[in-house]
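One chain is shown next in structure tokens, namely the form predicted alone.
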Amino acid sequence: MNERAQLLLSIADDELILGWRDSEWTGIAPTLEEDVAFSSIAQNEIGHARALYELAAQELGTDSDALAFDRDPGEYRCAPLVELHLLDWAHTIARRYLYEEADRVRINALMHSDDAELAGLAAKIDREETYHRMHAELWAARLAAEPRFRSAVEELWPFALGVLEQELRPDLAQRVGLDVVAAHERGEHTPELAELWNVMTEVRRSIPGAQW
């Protein structure tokens, strides 16, 4: 497999992985306007993880619902920060607030990308992150004084590094305010994953080769 393809496949991974640990929080978010926020963030990192598996499909000579839904758990690239099973609020806030600005990072080195496609997709996905920054940033305001998130900052900052390059990393830690620490990096997945994948992939795997 190519860099470019692994890249994509990387950003691809966390942006689907993500979706569907926002989308648990449907229904039993501690507002109804949280209900709504989450699905709606939900449903765009699942768009932005289809435009990208699109990309890497090209590349590949598949397609991105193959790319989703039909490798193993332990094909995936995604980042461990996105796999993580988390059952508090404090936590899960803790993680959007620390994904959004790594985010932000990755997409801002990918629009400055020589790669005039990945570049242009990165300028459509960073007007469409605006909302989710805005979201993360008033959560993570408001929470600020609050032990519980700081410590789930801090919990969860080894786990947020390993979404960047480590050339970037810096720039994440910067933006934080935290230091630049031994990071959870791609490859070292979680048990998490695998048991959301039995989920995700329930439906697909239980007619294999059918049309949808």
Second form
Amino acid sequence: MNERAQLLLSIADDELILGWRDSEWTGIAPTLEEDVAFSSIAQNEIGHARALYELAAQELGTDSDALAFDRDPGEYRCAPLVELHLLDWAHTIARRYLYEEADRVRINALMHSDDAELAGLAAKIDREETYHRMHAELWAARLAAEPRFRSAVEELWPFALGVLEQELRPDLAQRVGLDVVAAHERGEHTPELAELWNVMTEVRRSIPGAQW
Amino acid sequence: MVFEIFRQEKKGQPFAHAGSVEAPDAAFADAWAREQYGRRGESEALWLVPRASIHAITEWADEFDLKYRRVDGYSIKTRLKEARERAGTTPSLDS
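How about the form predicted together with the partner chain, since we already have the form predicted alone?
The next block holds the full complex; its first chain is the one shown before.
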């Protein structure tokens, strides 16, 4: 697989798996309003994943559903950050905040890429991300003095670094105000991914090749 | 804080009450109202009004039962027609 397809799949897998994880809050978020907003953001991320899979599918001669659902868990290229099955709101919001900051750095780099198609898609995604960032920043500011949120951010920090290529990490560290440390790198997978994959692909696997 | 949300569906139309959003401050209300009332392109614009800013009127005094000030059951159409005929100013269909 060429470098472009690998890059597209890395980002698409991040967005799909985080979208899936965040959608696990649908119906049980802390307030009704946040439930609606959080579910909507999760859906947007899955929409971004689809657009990226479509680009990768052209490159690989397949389709976006096959890329999203027909690979083995070990073939996914997502960062461990998005796989974690986090149970409390402090960690969930800490992950959203860290992911949005990392994604901002990554999208900004892609928008300036020589690959016009990829740069165009990055710009389109960036416009929708404005609202995700607004949401994450509001929460981060509101919980800044909350010990549970601060320890969740510190705990997840090595995972957040793993979302980005080495050369982009200092940028993220500066934005978040933490130091670059050893990261949980892309390519490692947590046991949580296989569990998620089992649920996520269950219907698709039940009748292979069916058109829904 | 509770914010009452008013939604304008199309440019030029009046804003109509759409519901409310409970949020810790105006910034959260902004983020949440966008998602709840605008993300399907169903709104041209939203007004977010703190409920405390709304001056509501819910009580009405009518101690003397002034029924003659109401128009219920009063068919103005027939009476207007009669009055016009008396005055000779019935609108003609041709004019």
